[in-house]
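Presented as structure tokens, the chain that follows is alone, the form predicted on its own.
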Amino acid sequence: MISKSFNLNVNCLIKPFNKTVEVDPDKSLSIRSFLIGAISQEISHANNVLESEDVFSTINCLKRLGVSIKKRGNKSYAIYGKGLGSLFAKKNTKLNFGNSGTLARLLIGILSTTPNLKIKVQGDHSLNKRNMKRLIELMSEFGAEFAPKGKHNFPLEMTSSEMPVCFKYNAGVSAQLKSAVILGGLNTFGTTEIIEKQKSRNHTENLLKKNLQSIKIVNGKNNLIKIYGKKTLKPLNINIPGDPSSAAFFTALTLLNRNSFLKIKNVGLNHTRVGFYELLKKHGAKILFKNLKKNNNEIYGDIIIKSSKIKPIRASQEYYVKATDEYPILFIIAALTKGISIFKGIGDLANKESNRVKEMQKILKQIGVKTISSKGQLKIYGNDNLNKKNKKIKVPNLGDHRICMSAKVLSLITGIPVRIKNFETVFTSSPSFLKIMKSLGAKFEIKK
């Protein structure tokens, strides 16, 4: 499923609203449920799956690797597991990851230790520009090989390890790299150890936790994750909650809009994913989590948001791993908040779908907001009383869903007209985004 290209024009302030909505299902959990289901035994069931382009790319790649996946109802799928080391494709089969960095890193993790594979891997225009050097280095530790040598971006040719070996990995801020090592380690000879000094999102570990023979997690100041190779995995049965990253944009719209209230139902509230909400609550946002429940080691519940007066944001490096996808919209909130906001430890934003620091600086410059970037840090000189006369926002084709979504929120709150090129990229993560915006009273024009 490929969305037809279109641009989006917004030229109207949003009015106050009092609404209850549900956002699209969690993308991280949707992708992981298919990948882990494919290497588990028997039939796994994934319900309330995100039906977006990134997830369809996942399904298509797995089918090319011999996995049978059948739709059983509305957003419900059965995944017929092949077991560890059993994925297979003919020599030089091409796998296209589309726009999904999550799929690219996690599936390459699985395939690196799956014997007898020689495949070609690639993504779309945006993903092909992203640096995969660290992934290549880590998978090479397992014994996988990549060609051409010295090239660190897709397309690449990958040859899996015939004798996959374990190793020790000191994890950084990337949950995707950590997950790639976990998934690769499941089919190695021996025990793969991961020392986690900065605790990144843990969906992969949560989905594997019931396999006590395969994974052991020792929690402490530094988490220790042990992966015992060559053990069979039990099938999954998962109900996927709403995506907290998608919910963040509607949360921001409510906080910034006058006299507004929003309830977002059934959102994933995993403690490694709620940095955005914690940070804003610390700076004056009226946000509550209600009706908390647990399923497959994942916490979910409702988010209650009211219009708020936010103080200038001070985000230390520790927030980055818990709010990675939400930084573009955090920059918008900071820009419309009087005073200087400072975001530290954000150097990794340069290697997302776009260079998110630079591109957001360009957008804020167009509305007259000063920013200074240096050494993995961004200062935003916020203004809650912008001079909007003769201002326009133009967003080029970046292939970055989070920047498109952020620019739309900025226009709705300020009334400054925006033209966003190739807005269809938002459907990689949030196909219901425009529909929900419309239900809140947002007006916009689609230009094909």
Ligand code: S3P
The other form holds:
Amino acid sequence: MISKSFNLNVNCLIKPFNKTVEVDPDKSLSIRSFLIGAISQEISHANNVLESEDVFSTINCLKRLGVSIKKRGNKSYAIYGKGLGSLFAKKNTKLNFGNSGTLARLLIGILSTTPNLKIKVQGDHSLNKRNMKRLIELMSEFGAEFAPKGKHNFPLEMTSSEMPVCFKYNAGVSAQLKSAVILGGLNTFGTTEIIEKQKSRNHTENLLKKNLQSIKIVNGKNNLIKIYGKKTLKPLNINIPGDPSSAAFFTALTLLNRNSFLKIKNVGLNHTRVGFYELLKKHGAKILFKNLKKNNNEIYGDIIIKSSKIKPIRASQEYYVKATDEYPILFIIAALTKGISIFKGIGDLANKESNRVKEMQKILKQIGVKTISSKGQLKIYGNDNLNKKNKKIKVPNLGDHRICMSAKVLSLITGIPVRIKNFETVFTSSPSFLKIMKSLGAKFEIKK
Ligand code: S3P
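Show the same protein again, this time as the form predicted in complex with shikimate-3-phosphate (S3P) rather than the form predicted on its own.
First the chain shown before, then all remaining chains and molecules of the complex.
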């Protein structure tokens, strides 16, 4: 399903609010639930699934690979597991991952070690631009091949490994690549080992954790993840919490607005995902986590936020893996906070849905905020008293949901008019974004 395209105009400050909301379910966990359910035994159940474009792309790809998925009620799905190594595709089958890098990398992980597959893989205009070199190199270790040789972006043709072998991987900052190796490793002969220095999001590990025959994690200064191949997986039964990355935009709106209060209920608060909140708390933000609970090894709870005066943000490299998707909105907070903010170790943002450093610099330039980027670092010369006269923000069609949502928050807080092209890309992660904004009193215009 492709959403109809539309542009969004905002031309009005938001008023103070005092509200309780729930955000859309977590994207990372939703995609992983379908993928892992498909290669598990028996029937898996996923409840409170995110019904967004990226998740629909996941369901469609799996159906093309012979997996039966049935909707059982409101946001609840049954996934009829085919077991390891059993996904099947006729020769020359095409898979379209849409906008989703997570789906692309994780599913290619699974398919690389599923024998007898020759598949054409591609995405939308944003995903087709993203560099897949590291993924191709890693999957080649399993024995998979990609054509044309030397091409590092989709469309590509992949041929899976006939004799999938294990290897040892020194993981970097990417949770998607780590997950691709974990999922591929599940169907290899032998034990795949992953050494993890920077601890990126661990949802894949958490969903597999009860399969003691398949996965062993030794936590330490560096984590060691061992995947024992060719052992069958038990079915999943999961309730997915709210997405902390979607909640970040409403958190920022509340912090920056006057006299406002917001409670966001049932948000996933896995410690590998909450860098945004920890960083802001350290810089003066009034944010509390309350009512903490656990389901399927994942912590969730309520986030309470009050308007705050933030200090210039110093984000060391360690925050990158814990706040990966929150940098565009962090840059907005920094731009509206007096003083120089510095973000280090953010080089990988260049290969997201768009080049997020470059594109955010362009937006901040339009409101007269100076930025300097060099060597994987960004400096923002923030101003809490912007001259708004004759200013306008224009955001082109980037196919980047997080930049669209960030630009909207910027306009609501400053009153500077914004025109955002192809806002429908927000439906890849947050179909309720506009509805929640409306409930907080935001005014905007949809241009079809
Ligand atoms: C994700 C990992 C991150 C993140 C993406 C979702 C995941 O990407 O930016 O939105 O679900 O594993 P990288 O692994 O490329 O850092």
